[in-house]
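As a starting point, one isolated chain is supplied in structure tokens, in the form predicted alone.
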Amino acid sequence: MLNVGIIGLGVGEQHIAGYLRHPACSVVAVCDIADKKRVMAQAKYPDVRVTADADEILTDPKIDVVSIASYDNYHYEHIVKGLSNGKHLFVEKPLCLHQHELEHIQALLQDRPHLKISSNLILRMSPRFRDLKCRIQKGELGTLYYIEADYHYGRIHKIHHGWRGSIPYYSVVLGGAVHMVDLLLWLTGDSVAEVAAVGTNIGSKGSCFKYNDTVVAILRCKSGMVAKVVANFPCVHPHFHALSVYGTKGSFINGTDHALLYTSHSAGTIPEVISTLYPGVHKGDLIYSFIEAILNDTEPEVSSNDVFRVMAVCFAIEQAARNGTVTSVCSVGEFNDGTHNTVWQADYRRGRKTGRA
């Protein structure tokens, strides 16, 4: 049996069901800083230890796996302590908030290749997007050349009045668009070479939120494909992941009720209606794969390398929006050629970084 602890009982409570679905897991401790959440947990899970101190979970030698679902600004601190104490970690996105933190996490994991770390990039478990990936792999869309991936948050009150607006720094790219970046990389198998981006906070004027609430990024991939990724938090629109994928043989357009696949240029063409479930996922659906990876020493559905690649692209978007410059996303060992800013991207395989010296 693997003993599990969970830090943060917002979305973290949904992790509990994910762990309980695996016969090799036992949730033994949960943590939250809010009195109300701890009272709820004590009543709902009477056999589970409840604490307000995350260190009790991160340093407990009897706990093997920790879910980190604390506020974003605590993720890095909790990851460092968890890895240092030999824990496998399942982390809510984003992994961390700053590039130097990501590099430190990579270094810690390099020295501990037996430990697993993953992040809850849950959209790749959506039946509709899994169906789309199969169609892309079969060649139904031909060669991909352009993707639009827009994260319509539609819940602006959560950054104006919730914890997102009260912590020292919150990023709509790292907290929202990260899902669309992961979809882009996962669906295509491509890598991002460089990005340009701009942002605005018009939608948050007069509120306590002082950072960009909308960011638009243009990405150039190594294959030559281009993409647009947007974090749109103040939109007057239900929460939605707008995804349009354009290939030489077909175009996929996601909708709230169904998606459409066009395979003809002709006027009056009736597209194929794709009715697979969207989003059709539970926040704990990646956990079973994560536990299997721990038990069998394999890669989970979202590997550490997947997470590092996604985070590197997001940090490049952040830097491009902040500095107004084109920002390259390079592999470890590649050097800035002096014409672009650079964000490093790790190629992490079995505990070692590889790259071109």
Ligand SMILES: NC(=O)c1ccc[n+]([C@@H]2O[C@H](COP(=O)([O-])OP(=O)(O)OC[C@H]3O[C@@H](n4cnc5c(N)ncnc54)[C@H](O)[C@@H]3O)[C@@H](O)[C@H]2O)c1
Second form
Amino acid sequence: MLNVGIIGLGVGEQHIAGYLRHPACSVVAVCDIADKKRVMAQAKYPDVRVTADADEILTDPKIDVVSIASYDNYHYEHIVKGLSNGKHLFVEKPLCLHQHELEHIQALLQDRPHLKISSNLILRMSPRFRDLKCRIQKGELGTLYYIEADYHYGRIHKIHHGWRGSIPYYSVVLGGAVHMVDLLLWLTGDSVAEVAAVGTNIGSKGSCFKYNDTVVAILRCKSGMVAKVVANFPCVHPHFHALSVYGTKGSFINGTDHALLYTSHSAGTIPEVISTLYPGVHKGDLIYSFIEAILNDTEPEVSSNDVFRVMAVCFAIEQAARNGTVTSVCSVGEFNDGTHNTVWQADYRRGRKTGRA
Ligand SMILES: NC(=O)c1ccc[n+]([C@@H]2O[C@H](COP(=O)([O-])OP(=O)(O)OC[C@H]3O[C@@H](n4cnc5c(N)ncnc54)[C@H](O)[C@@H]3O)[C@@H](O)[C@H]2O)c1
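Switch from the form predicted alone to the form predicted together with the ligand and give that structure.
The complete assembly is shown below, putting the previous chain first.
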């Protein structure tokens, strides 16, 4: 049996169902700094230890796996403590908020190759996007040349009034567009060479939210494919992942009820309606694969390498939006040398560092 502890009982509470689905898991402790959440947890899960102190979970030798679902600004310190104490970690996105933190996490993991770390990049589990990936692999869309991936947040109150507006730093790229960057890399198997980006906070004028609430990034991939990734937080629009994938043989356009697949240039051709479930995911859906990976020493659905690559692209977007420069995404070993605006992209596999991807 693997003993599990969970830190943060917002989306973290939904992780419980994910762990319970695996017969080799037992959730033994949960943690929240809010009194109300601890009272709720004690009543709802009477056999589970409830604490206000994350260290109690991160340093407990009887706990094997920790879900980190605290506010974004705590993830890094919880990860460092968790890895240092031999825990496997399932971390809510974003993994961390700064590039130097990512580098440190990678170094810690490199010294502990027996530990697993993953992140809840949950859109991969959406039946709609899994269906799309199969179609891309079967060649139904031909050679991909352009992707638009817009994250419409649609819940402005959460950045203007909740913790997102009051923690020391919040990024709509790391907090939202990260899902679209993951979809882009996972669907195509491509990697990103360089990015340009601009941002605005017009939608948050007069609120306590001090950072860009909207960022638009243009990406050039290694294959030559181009993409646009957007984090659009203040939109007057329901929460939605506006994904359009264009290939030489077909175009996939996501919609709320269904997606459309166009496979003919002829005007008036009726597109195929794709009605696989969207989003159709539970926030704990990646956990089964994470536990299997720990038990069998295999890679989970979202590997550490996947997470590092996605984060590196997000940090490049952040840097490009901040500096107004085109920013390269690099592999391990290509640290910013002061002459190029490069952002480190890990290609870390079991302690092996590789050259430029
Ligand atoms: N993967 C996804 O699709 C997804 C969706 C929503 C949120 N998230 C992520 O989950 C994390 C939590 O967001 P949320 O929406 O659940 O917020 P939330 O406010 O609903 O819940 C967070 C809970 O964590 C507790 N908490 C915060 N910091 C803590 C700490 N240091 N120690 C113990 N408890 C702490 C808070 O008291 C709160 O109860 C964020 O990182 C967010 O980005 C991911």
